[in-house]
Amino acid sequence: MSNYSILLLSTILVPLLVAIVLLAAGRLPKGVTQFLATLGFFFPALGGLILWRGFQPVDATGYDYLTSLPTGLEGLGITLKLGLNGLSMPLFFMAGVVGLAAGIYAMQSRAERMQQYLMLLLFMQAGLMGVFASVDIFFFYFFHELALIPTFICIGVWGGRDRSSAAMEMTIYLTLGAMLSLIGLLAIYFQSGAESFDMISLKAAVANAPITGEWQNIIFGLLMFGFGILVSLFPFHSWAPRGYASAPTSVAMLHAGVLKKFGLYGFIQVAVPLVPAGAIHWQGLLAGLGLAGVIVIGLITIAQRDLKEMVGLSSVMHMGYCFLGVACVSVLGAAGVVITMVAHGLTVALLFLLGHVVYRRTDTYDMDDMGGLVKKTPALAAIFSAAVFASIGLPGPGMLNFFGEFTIFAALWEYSRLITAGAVLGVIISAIYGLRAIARIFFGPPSEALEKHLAENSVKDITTAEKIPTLILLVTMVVIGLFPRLMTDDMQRSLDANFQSIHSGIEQLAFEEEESEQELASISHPHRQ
């Protein structure tokens, strides 16, 4: 096992072991708890950066740092196989960065039972790193569940208003989505004839003998609704804005910023390459639901007055672009999805964080009770505006969201110009609710409620402690936005390899179906021989 492979494994083990220590130990001093938690959150981010700098795919699979660990389940085809390719590497790094920012901000919160709260966040962090490091689809699913369970607990215990009902709704929806996804992943394994659950073996098996067209349609349908529910595909999205509105800020950052990418990553890395004919069969419906998510949810977002719910709904809306990119079933569309996932993960986490910073100054999330904060908090106003501009997808230096959405629009143009025109409306919708939020919070006359609050309380600009997690996200977003080739070159190689096997599989499947039809015709009409 190389040093890099050990480092990859450690990015999962370190937060997991720290979480176990916090769970097993009695009540620790606050300083010890914070030191251990800082180590648990910092190590994955640093490890992700080192692994990205050293990333060099060594063969046609496009993976680097491949390593396998025994599990005792090898007879069932289950091995803990880890590695990164051009698709997982930027998402893996993004998970580390968002986790570090969320962890640092969590330590500034006033949460009761801080040790237990940080312990659950560290379990989430370990699961998030494992999702994108897993080559075996069994552990890909396992690590998602490891990260998902603490989400429910954190919302139920540390959440805000309506936390019990929000946690219950999330549990029902996401459990349903997870079960459908699991059935689809198991169906791929059994129908592929592969001897292992790892993606490399599955792709090789499917390339040699594609899954039948009927089964591809069934499997992709299961994954489309399973992954779709987990990503808040319209109309199965209602859990997301309610859940994020009730969730503690750090939990919302981790879930909306990272964990929700599980389903989209599953589409690009697993579903489309392994059952491409099924993807083509369902692409019309997926594109229609994605477009509905952009327009319908976008219009609902415009009507929001609660800042946190607005950010949650905007997150759901922007996932609609990603579904449109998946529906293109093309290299360009998939590339746009990955870029948008990275950009969205950083910006939505930043917006949830800044939204809570605003709440600390105003003691409300109701934007009607705000106004004029720019006089008291000019630095916060500038950073918040930059985050909103990035989320809208405005072109400019460091605006990674623009690259992602523009790439999706370019791919979508080749698929359907009408759908493209509808999707572009989403940019206008985003500008309306984003600019309106900036105006209501920071500019314009302050409300009577805010004036009274300001008279009774001293309001400071964003503090140094709050700037640390903010700048971690903002600087990462700007650097990748200025130098997108940091991820696009390696991503292109992985996508080319995936779609080469996709085209080969579709052609082989079409050839076999044509042979079967000819054979059936010869049996039905023997006199034609």
Partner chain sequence: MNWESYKSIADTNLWSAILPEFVLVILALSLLLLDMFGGSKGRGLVGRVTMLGLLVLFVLSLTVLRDNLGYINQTTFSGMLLHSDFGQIMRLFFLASSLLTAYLGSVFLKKQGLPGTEFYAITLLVTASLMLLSQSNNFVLLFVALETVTIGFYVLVSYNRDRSNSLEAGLKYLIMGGFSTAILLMGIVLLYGIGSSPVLEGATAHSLNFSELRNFLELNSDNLIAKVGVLLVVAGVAFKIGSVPFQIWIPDVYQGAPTPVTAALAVSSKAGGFAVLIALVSGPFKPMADLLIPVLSVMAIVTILFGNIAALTQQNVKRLIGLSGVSHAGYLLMGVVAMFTVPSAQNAIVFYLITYLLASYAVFGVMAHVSKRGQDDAQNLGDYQDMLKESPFLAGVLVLGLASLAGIPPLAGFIGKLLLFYVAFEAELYTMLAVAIVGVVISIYYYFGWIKEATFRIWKLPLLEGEEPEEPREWPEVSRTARLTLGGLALLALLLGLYQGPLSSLIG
Contents of the next structure:
Amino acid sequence: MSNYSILLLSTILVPLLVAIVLLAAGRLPKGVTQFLATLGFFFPALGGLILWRGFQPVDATGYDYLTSLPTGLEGLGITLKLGLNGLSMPLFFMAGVVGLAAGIYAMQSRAERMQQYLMLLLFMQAGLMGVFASVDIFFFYFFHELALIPTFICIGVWGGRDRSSAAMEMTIYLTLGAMLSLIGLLAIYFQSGAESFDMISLKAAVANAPITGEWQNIIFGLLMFGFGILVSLFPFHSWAPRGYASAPTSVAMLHAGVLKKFGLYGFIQVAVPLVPAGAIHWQGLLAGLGLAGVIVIGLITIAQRDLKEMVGLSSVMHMGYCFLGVACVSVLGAAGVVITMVAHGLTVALLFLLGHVVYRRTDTYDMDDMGGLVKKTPALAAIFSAAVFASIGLPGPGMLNFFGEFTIFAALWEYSRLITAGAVLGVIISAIYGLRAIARIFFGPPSEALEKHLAENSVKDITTAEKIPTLILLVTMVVIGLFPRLMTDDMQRSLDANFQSIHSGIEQLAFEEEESEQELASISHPHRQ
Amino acid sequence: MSASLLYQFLFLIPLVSAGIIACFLRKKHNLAAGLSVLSGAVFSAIGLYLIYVRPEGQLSLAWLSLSGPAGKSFDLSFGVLFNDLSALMLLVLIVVGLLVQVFSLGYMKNDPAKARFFGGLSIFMFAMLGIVLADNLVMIFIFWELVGFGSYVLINHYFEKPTAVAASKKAFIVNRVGDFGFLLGIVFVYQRFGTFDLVELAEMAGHHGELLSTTMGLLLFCGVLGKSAQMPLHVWLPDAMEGPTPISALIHAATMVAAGIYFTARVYFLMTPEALKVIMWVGTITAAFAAFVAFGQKDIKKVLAFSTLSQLGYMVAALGLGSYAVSHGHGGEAALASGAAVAMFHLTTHAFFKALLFLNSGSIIDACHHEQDIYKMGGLSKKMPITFVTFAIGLLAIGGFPFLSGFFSKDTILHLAHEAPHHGGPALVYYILLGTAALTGLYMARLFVVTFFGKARSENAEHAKESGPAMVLPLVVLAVLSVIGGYNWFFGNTFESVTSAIPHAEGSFKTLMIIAGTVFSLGGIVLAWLIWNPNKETDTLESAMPCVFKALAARLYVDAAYDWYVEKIQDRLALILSFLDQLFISGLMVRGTAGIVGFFGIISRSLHVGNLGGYVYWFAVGVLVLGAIAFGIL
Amino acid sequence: MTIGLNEFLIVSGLLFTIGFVGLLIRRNTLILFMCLEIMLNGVNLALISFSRFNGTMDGNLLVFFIITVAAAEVAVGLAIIVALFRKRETVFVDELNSLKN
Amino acid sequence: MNWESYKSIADTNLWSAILPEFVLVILALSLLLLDMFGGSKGRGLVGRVTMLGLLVLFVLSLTVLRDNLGYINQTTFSGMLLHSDFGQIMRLFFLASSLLTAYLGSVFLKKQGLPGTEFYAITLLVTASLMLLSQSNNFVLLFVALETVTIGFYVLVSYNRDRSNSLEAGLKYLIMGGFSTAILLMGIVLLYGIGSSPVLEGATAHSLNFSELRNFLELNSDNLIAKVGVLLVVAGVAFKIGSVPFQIWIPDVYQGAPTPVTAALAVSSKAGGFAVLIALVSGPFKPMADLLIPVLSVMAIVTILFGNIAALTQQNVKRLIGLSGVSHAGYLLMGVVAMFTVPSAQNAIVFYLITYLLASYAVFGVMAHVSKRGQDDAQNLGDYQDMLKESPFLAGVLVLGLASLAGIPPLAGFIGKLLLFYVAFEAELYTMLAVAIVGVVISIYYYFGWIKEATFRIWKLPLLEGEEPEEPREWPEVSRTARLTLGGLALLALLLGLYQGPLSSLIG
Amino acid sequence: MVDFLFYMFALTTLLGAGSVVLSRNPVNAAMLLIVSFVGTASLFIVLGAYFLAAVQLAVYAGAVIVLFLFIIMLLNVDASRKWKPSYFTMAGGLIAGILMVFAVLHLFKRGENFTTDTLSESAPIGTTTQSFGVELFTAYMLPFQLAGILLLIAMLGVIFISKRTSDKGKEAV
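Having seen the form predicted on its own, the form predicted together with the partner chain:
Below is the entire complex, every chain and molecule, led by the chain shown above.
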């Protein structure tokens, strides 16, 4: 095990251990808690940075830092295999950064029982890092689910209005999605014949002998709806805006920013490479739902008054782009999806954070009760606008968002021009709601409610403490946006490895089907295997 | 110094200046202004060096590189393509930009948010530079959007005014509507050609004409519709006058709105004749429409805005007319078709005289304490002599008075239009454009007469004084440029490939043009004097034909139609969808399922009656059912 | 002599049925207990019949255990009924339904 | 038969093979003696002696008696017992369960002011029978052991003799239990009769013996009477495991029974039923796959759905956990069905049972603590409000326990479900898998609903003029033992979710 | 003769059992149950299971029924309360009964499953008391011991449940 591998493992373990210490240690002094928590949040981000700097995949699998640990489930082909490839590396890093920002912001919040709050967030953080570091699809799933209970409790205890039912709806929905995808993953395991949950072995096995066509369709269907629900695919999105609206800010940041990307990452890393024919089979539906997500949800977003719900819905809308990218079943589409994921993760976390910073100053999320805030908070207005412009894909702050979306469009055109045109409509829609939000919050004359509030409270501009997490996200976003090659070059290699087998696999499958049809014709009656 | 380094400087200077202002100088207004102007000066110096010396060197940085469909590579990069065309545009940018910055020193002297203003200017300069120098479509698009952002920020300068907020929003969104097509167009181009690089594209388009498509061209042109405010996306430009006047001069008259023209010229090789035909009509209609509507405006800047629209219409029409013209291009890097060259020519002259007019209006507005209604002015000719003179020069230039810059450029456009029927084009365009030229003279003269003559019609106008040197100097410089900007010697050989492609009218047509120019400009003034007597308190047209004036004032209800669409269709659709989402997805689908399950829960709960007698039946039935299943009855 | 295994089995089956039906229709816990005993008797009869006609001893031994179990069950059951009667003063199952939704 | 043969039969009565059971009986008897002669001091020691004894036995069984003194895979007591690895695990399982029941009992009895000797003694004896039950290889022993367990539970359910609810639950359990016994017996009789019928091929004199019966059924799997017999036996066992349609007694009995007994019913009794079912399905009933697969499949499906749906609207936590237990029986039945095609499914079931034990006792432990002194210890969800704030330790244990029951990673319950899904997939039981997923999703509602009650912040209406503030609820002190026990359970539920190494032989 | 005895005892058993189910008074029911049990014991004798017949009489008729009667008297259940089953209950019972009767007749009909020996043809097995004893202490040692434990549990349970903890145990329902 190399030093880097140990570092990789410890990016998961450190937050986990800190969480366990916070859990088990009883009431600690505030300073100690904060120190430990800072350590727990800072370590993954730093680790992500170091790992990215040293990232150098050598073999054809595109993975680096591979390491496995025994679990006791070896009999089922499950090992705790960690590693990063070009697809997971940027997401891993992004998870660390968003976690850091969310953690720092959580420490500033006025949450009661801070220690418990940080403990739960650290559990989430460990799960986040684990999802992208897992090479074993069982652990990939496992780490995602690790965050479910903390999310639920955090929403319930530290959440806003309507939190109880929102947390419930979210949890049930997420479980449904997780269960469907679990079955899909099990199906992959059984049908691939790899006798292992290891992604690398699975890919190798599938490259040799693709899963039968019928099973591919079933598996991709399961994964599509499973992952889709987790990522708020169009008609299954209702949990997202509600859940995020009632979640405490840091949880919304972590979930919407990173955890939700689990499903998409699963599509790109697992579903499409392993069951490509299934992906092509479902392509149309997925694209249709993705498009509906972009347009319908986009329009719904326009109608929102609640800032947080608007951000939540906008994130659903952007997931629509990602689904469209997945539906392309092409290297370019997949690359676009990964870029968009990184971009969106940072952006939406930033927006949730700033949304709460605004809330602290207005005591409301209702945008009709705001207006003219810029006079009091010019810097906040500037940063918020930058975040919104990033989210709507304006090059500059949102360079990465733009690259992601543009890449998806370019890939999508290959699949269907009409759908591309529909998807690009989203560019207009997002501009409408984004700009309206800025205008309603910051510009124009203040609303009556706000004037009253301002008269009673002294409102300050964004504080330095608030700026720290903000700038962490913003700077990361801009830097990666300006130098996207940092991620795309490695990504390209991994995607090539993932997609290499796809075309040959599909061809082989078509050939076999033809053969089996002939066989069937020669045998008078079909029989079960 | 190598060009590559200079390009980098060129890009970095405004960016760094904006960055420094945003980070450190938010409260130190004068420092910020000074820094911005200083950076503008350095920027200009480097720019002029690049234009006139043309050092060797290239700049190209890859943003990302992926493998695209069908073996194509998908490269997004940052690079510079510097040719005569971009040099010309850079010249316009530098000249107008620097003058506007200097002017702003005076105009924005007492503005509480001066730093933001100058920061915004720097950002704008940076973004505009990107469009001018970009060597590929994606980079153009990126800076295209950034320019929109800069424009948004600057229009929104007076953000406490709801109208300014609305205008900035409108500008950005309408531009995005155009970008919708633009983006699709770029993707289309990529799919056909497999590259975004302009040089490669030009080469491929030259050799494989069959790859071109009218749709592609028109999609790309959508971006121009937005940025250059052509019908039907023109609505944002008049509203954009909510921004500070120097901004209107720089962005909404001289450079940004002209970027569409420049872009079309830059990708002229991607346009099929059919696409150009459409473009021609769009321009023609916009030109005429805006000229009419200008009569209904009382706000000095609105009149100028519509005149800008009209002139942009001319340029677009010129681009379109290129499809009927014989190319005169020779030499240079790539021969520029005459349509594009003519459009660029008019772009340049227009930049000078329109910037002049706007800055004049700024000078007036400043003098009148931010009064913009021309009927609240009057009699300014004596109070502000320099402004008066420079305005008059601008007026004559735009009216096409012979041997001023506007005359030459408009002359070439009309020449193209006149020639078009000989190459299968419609004659109507010529007449419309000619009529529009007449109207231009008239409405500009109306503005001139009402503003400067008669007696002061308000307190503010009464106390107006000539502006200070920071404002007057740019006016004079621009006035000079407006006079000399149309002559070949002014351009020299530097922009060879553009200037050489411009067809010049000769013989009788030239005479006709001279006569028409004189009549339209001077006759316009006389006619305007007769109609809009400067001593009257009200608008003659308004009192004579109130309904016509009302319609014109309402911009022929195009904006109203959009407002109606946004309010009655888009927002309602959004609300309805939101409601349906709540009803069907959150309600029926999610809660409904939950409800059904819960209903079964209540049923099954009610089965537990607590009575042993009932429970025994469960057993009996259970055994029965098991047996039935086992023996295949159920 | 025509009596064979089947006759015995039918009798035992009918006995079981009677107990079963009794359980279904009666509401007095004491009678319910009696019905359970009747069912067990049916089972015992069947066991002994099988044992005799098939010539194996095991059935008889099972009967022995069943009787033991039944007796113990009755003892415990009656103790519970008595204790419950002290609290509720009833032996009818209709009235013993405080545990329910 | 002559004496020699009897002697050779008697020689198979190797008491050393059932040493743990033997020790348990001795322990129970000594408790009675201690109670009788030890005076009040002795009576006070009873609980501790029980727990200590169980603990020692558990540790010994885990270490020294691991291979059961070499009897593994042998039959003793003339074929009555079959000692297998499975039996060894189940022994440990019941010992652990019994230990925890005894612990909960000590908490509970103190609160209710009831004497404990009988409780502990019966618990020990029931445990011994359960251990024999899980190793039985003959219907006679199976019947007697099962009845010993059942009658023990009749007494234990009615143990809170001062509460009519406890007695009512006992009565209900008794009548339903008697009914199911009769049905089970009828099934045994039919199998016995047909198995020893001399006119049939493969008839055997010892048709009550599992292996003999299996041989017979292999030859006569189409026989109608055999089929009916098998069905009736399955119905009788289904009562124990609480699967639909024989689950109806569960909520009432669970509600009325004292909390530790509810726990034992939910875990030990259910596990005993499954031990029997596994022994039957892997042994004598294996040839009846064609008959049983559809029956058990339908049963599993309906059980999963019914259990979850019925639990959905429950407010009483005992009824809730009872009905959720029904759904767990459904998941386990899925594993049983899978056993017909994938024998290793047995391991998944055992693993699931272990995780179920850990989580259930954690939850029941919290319930035992929450119950109010001297009152009916049935509780409503509302009683758990503010738990996180007032008693974070209990809340934490509850959350981990419930989440493990719900099958959420990283807890053991998830691995248990995963293994079951795994074998179900291997056995190609797709419909059942789909139903299981639906069940899991539904179950989230009530499990997390409970977590919600215990953890979420509650908005309280501001007091009106003249309104007295509600008296704050008294939250129980949690003793060190309780912290150790419950914390240990919760931690185990977590660790077993993270690392399954120690049980890897089970998973293979 | 044996035929006659069989039918007589069978009839006694079934009628007795049926009357138990239908009798209104628990005391009557208990008495009728004795009749049924005696009938069963007689059938045991017909089948040659003398020992079990004796056990049956002693345990059931002797102990269990007496216990029943004792409890019935002790509780002094309101006898005036008429047993009035609902139509639903009766219909359910009737249907279940008819189905079961058909099932029994179908299952136990003469056929290839059962030996066709008549009672006299089949050899009585050695169900003497002695053989019982030997079997119980050799092959059936374990269940036999377990039965003892069972009885111990029952004893403990009965004693425990019947005791009153204190007078306050009586609660208002």
